[in-house]
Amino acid sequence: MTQVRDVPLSENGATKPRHAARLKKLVEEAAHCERCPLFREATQTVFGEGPIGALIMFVGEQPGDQEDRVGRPFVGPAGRMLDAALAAVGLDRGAAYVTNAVKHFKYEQRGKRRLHKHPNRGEVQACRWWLDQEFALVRPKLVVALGTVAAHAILNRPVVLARVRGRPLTLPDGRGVLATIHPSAILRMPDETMRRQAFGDFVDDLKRAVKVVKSLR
C-alpha cells in the first residue's frame, strides 16, 4: 500500500502568522458573500480549512446539509467516506486543505428534508473568486478535484470525468490537478459490492495523487 507518512504535506511545517491572519480575514469576508443568490437560503458560508502550505488541496462541489448546519467542509457522510479513503493511503486529512468549489449549500426542500441540487455554471463562476484566493494563499502542489463540478471549476472548462479521472494534469501556472469521483458517488451505489469496488477505485486515485505529489516536490 502506498503511504505518505514519509512525505511532509506542508511546505513550511507551521503556518506563518501573516498567512493565518489572511486566511482568517478571507473566512470573515466570505461569511458575508452575496456574489450569487445561494446565500439567501443557505444557513451560512462554508469555507475551506487546513494548513497554509499544504501540498494537497481537495476541492469538492459544495457543502451538504450537515456542512451547512455545522459550517465546516466534509463533515457529513461524504466526508466520512473521504476520511476512510485518506486513512487507507496513510494520508492525514489534518495536513491537507479541504474546500469546495461553491461555498453555499444549494438544495430543494422536500418535506423536512433538504435535498442537494447541483450548482449551475453561474454559481460556480461567481464562487471561483474565493477558490482563487485559497489557491493563492495555500499554494498547493496538487489539487484533487472531487467530482465533475469541481473539475470544471478548477480546469475552467467542461469536463467528462471518465476521460480525465486519475490522469495527472497541469494548469498553466504549473500546479498539478488530478480528478476523481466525489465520495458521495460511492454512497449512491445501489449495493454493497458496487460500493466496495467504487471505494477501492477511489483509493487507487488517491494513491496516484500521492505519487504526483512526490514527483512535484
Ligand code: URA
Second form
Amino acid sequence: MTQVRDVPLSENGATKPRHAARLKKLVEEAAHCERCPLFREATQTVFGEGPIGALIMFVGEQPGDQEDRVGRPFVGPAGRMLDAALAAVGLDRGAAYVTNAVKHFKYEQRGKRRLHKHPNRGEVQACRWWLDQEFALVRPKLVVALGTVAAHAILNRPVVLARVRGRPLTLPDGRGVLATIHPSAILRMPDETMRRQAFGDFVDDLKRAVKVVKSLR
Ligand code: URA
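With the form predicted on its own already on screen, would you show the form predicted together with uracil (URA)?
Zooming out: every chain and molecule, the one shown earlier first.
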C-alpha cells in the first residue's frame, strides 16, 4: 500500500502571507456572491479550505445539507467517507485543499427535508470564477475531481466519468487532474458488498493520485 505519511503534501504551508491574505479576502467576497440564483435559498456560501501551496486539491460538486448549515466543505456523510478514504491512503486532509465546483447548496424542499439537486451547467459556469481564483492562489500540482460535475467543471467539457476515471490527465496550464467517483456515490450503493468494493476502488484512485503528486514534485 502506498504510504504517504512521509510525504509532505504542502510545499510551503501557509508561508505565502500575501496569498493567504488574498484567499481570506476571497472568502469574504464569496460570502456575498450573487453570480447565480443559488444564493437565494442557501444558508451561506461554502468556500474551500486548506493551505496555500497544498499539492492536492479535492473538488466536489456542491455543499450538501450539513455543509450548508456549518459553512465548511465535506463535513457531512460524504465528507466522512472522503475522510475514511484519505485515512486509508495515509493522506492528511489538513494538508490538502478541499473545495467544490459550486459554492452554494442547491436543493428541493420536501416537507422538512432538503433534497440535493445537481447544479446545472450555468450554475457551474458562474461558480467557475471562484474555482479559478482558488487554483491561482493555492496552485495545486494535482486536482482530484470528485464526481462527474466536478470533472466537467475542471476539464471544461462534458465527461463520461467511467472513461476518464483514475487516468492522470494534464490541463493546458500543466496542472494534473485525476477524476474519480464522488464519495456520496459509495453511500448510495445498494448493499454492503458493493459499498466495500466501491470504497476499495475509490481508495485505489486516491493512491494513484498520491503517486502522480510524488512524480510531479
Ligand atoms: N458533496 C460535495 O460535493 N461537497 C460537499 O462539500 C459535500 C457533499
